[in-house]
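Just one chain is shown here, as C-alpha cells, and it is the form predicted alone.
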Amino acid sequence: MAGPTLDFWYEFASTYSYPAAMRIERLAAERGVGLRWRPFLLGPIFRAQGWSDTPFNVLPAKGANMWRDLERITAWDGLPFRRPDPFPQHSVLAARTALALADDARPAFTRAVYAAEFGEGKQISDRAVIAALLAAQGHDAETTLARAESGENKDRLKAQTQIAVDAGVYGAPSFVAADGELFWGNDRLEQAIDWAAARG
C-alpha cells in the first residue's frame, strides 16, 4: 500500500466502531490515506485486565451516557441505530468472518455487520444472519463461512488480536499510524487520519 496509511482496530461487539466504520474510508479518501481494516477482538484483552464483561454493563451510568451518546452521535450522522439486545453481542463469527475475506472485500462486509447489528438490531453471533450479508454482497456464503471457521483462520484471529494487544490497542475503535502512534475513538478519527496524512 503506497503513501501514508492507518490501521483501523475495530470489534464489532464495539458501539463506537460503528460510527467509526461508516466514515472512515471517505474522511481516510479526502486525505489520501490508505487504510487497513483490521478485526480483532476486546474479550481476551478484558479478561487479562480482569474484566469479565464491558465497563458499560461494569458501570450502569458510563452505560447510560454511551447510549444517549451513540443515539446523538448516530442521528447527526444520519445513521439508523437500534439497540442490539443482548449487549455486548457476540462477535466471534463476524470477525473470523471478515478476517477470512479478501483485504478488498473486508470494508464493505465490515459496514454492513454494523448496518445489522447497531442500525437493526440483528444477532450477529447468528450464523444465517452472517450467510445473507455475505450473499447480499455476491460471496458464496457456505464456502467463505467454512474457510472462516478453519482452524487457520481461527489461529489467525488469534494472531490478530495478539498484534493489536503489541501495538498498544486496549479498546475499540483504535487507529494506529505507520509511526506507532495511536489513537482511541470515534472521535479521534479525524485527529488519526491527519496524523498520518501529514508523516505519509
The other form holds:
2 protein chains.
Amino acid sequence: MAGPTLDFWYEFASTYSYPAAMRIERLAAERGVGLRWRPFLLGPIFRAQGWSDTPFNVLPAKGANMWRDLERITAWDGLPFRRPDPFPQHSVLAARTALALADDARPAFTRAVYAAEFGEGKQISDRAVIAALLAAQGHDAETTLARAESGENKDRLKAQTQIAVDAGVYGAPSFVAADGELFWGNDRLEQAIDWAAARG
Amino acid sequence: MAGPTLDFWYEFASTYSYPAAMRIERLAAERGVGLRWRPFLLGPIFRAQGWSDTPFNVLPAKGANMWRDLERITAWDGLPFRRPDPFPQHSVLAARTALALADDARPAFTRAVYAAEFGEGKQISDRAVIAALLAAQGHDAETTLARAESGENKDRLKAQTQIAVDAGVYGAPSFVAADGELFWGNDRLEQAIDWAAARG
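Please give the other form, namely the form predicted in complex with another copy of the chain, since only the form predicted alone has been shown so far.
Below: every chain and molecule of the assembly, starting with the one above.
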C-alpha cells in the first residue's frame, strides 16, 4: 500500500471489535490511511495468561457494564445489537475463513460476520451460518471453507496470532501503526488513525 | 445540589483517574452538571475478585500499553506526567484525607494529590507529602490528618467503597448518574456528562 497504513487486529468473539469493524473503513478513508484487516485469536493469548474465560464473564460487574456500554455505543453508531448467546462465541471458524479470503474480500466478510453475530444473534461457530455469509458475498462457500480448514491456513492463523503477540497485542480490537505504535480499543480508533495519518 | 448531578468515583492509585480528575470540573461546569467527588479504594474490590495486584502489573503487555496510552493522553491534555514508583502507590492515606475534607475543599485537594503523584512522582503514601499538600491549600495539616485517621473516618471510607460496589463500580474512574447509569473510564467522561445533563 502506498501512503500511511494501519493494521486492524480483530477477534470475532470480541464485543468492541464489532463497532470498530463497522466504522474503521470510513474513518481511515477520510484520512487517506490504508488498512490491513488482520483477524487473530484472543483465546490462546488469554490461556497463556492463565485465563480460561473472558474477564467479562469472570467479573460480573465488569461484564454487566460492558454490555450496557456496548448498547450505548451501538445505539449511538446506529448499529443493531443483540447479545450473543453463548458468549463468547467460538470464533475460530470465522477467523480461519476471513484469513482464507483475498485481502480485498476480507473487510466485507468481516463486517457480515459481526453483523450476524452482534446484530442478529447468529451462531458464528455454525458452518452453515458462515457458508451462507460467504455465498451472500458471491464466494463459493464450500471451496472457501475447504481452504479455510486446510492445515496451511490453520497454521497461518496461528502465525498471525503470534505476530499480534509480538506486536504487543493483548486485547481486541487493536490498531498498530507502521512505526509500531499500538492502540487498544474501539475508543482509541480515532487516535490510531490520527497517528497513522500524521506519521505515514 | 440543584440540577443534574454526577458522582465521580476515583481511586488515588488509579492512572486514568488522573486525567479524569484534572478535566472533569471544566466539562461538568460547561453543561451545568454538579459533581460529587467520591474517593474510594479499589484494593478491597480487587482482592474480593481474587486479585492481589493490578492487571497492569500482572499482564506486562497490557501494562506497557497502558503507560504509553497515558503518556499520549496526558500530552494531549497538556498535563505533566511521571510514572510513579512504586506503582500502584498506597492510596489509603490520601483517600482518607480527601474524605475528611469538606465537600467544597475536596476537588482542589484531589487534583493536588494527582498532580503530585503522576506529575511529579511524589510518594502519596508519605504523611509529610500529604501534610504539605494540605498546608499549601490553607488547611491545618495535623488537624486534618488526625480527622482523616480517626476510626469514624476510616469506617466512612469503608462505607464509601461499599456504596461504590453497590452502584456497580469495579474500576476507576467511574461516573454514576442520578438514575444509576454507570460509565467506566476517563474515555467515557464526556458520555457520562452528556447523560447526566440530558436526564437531570
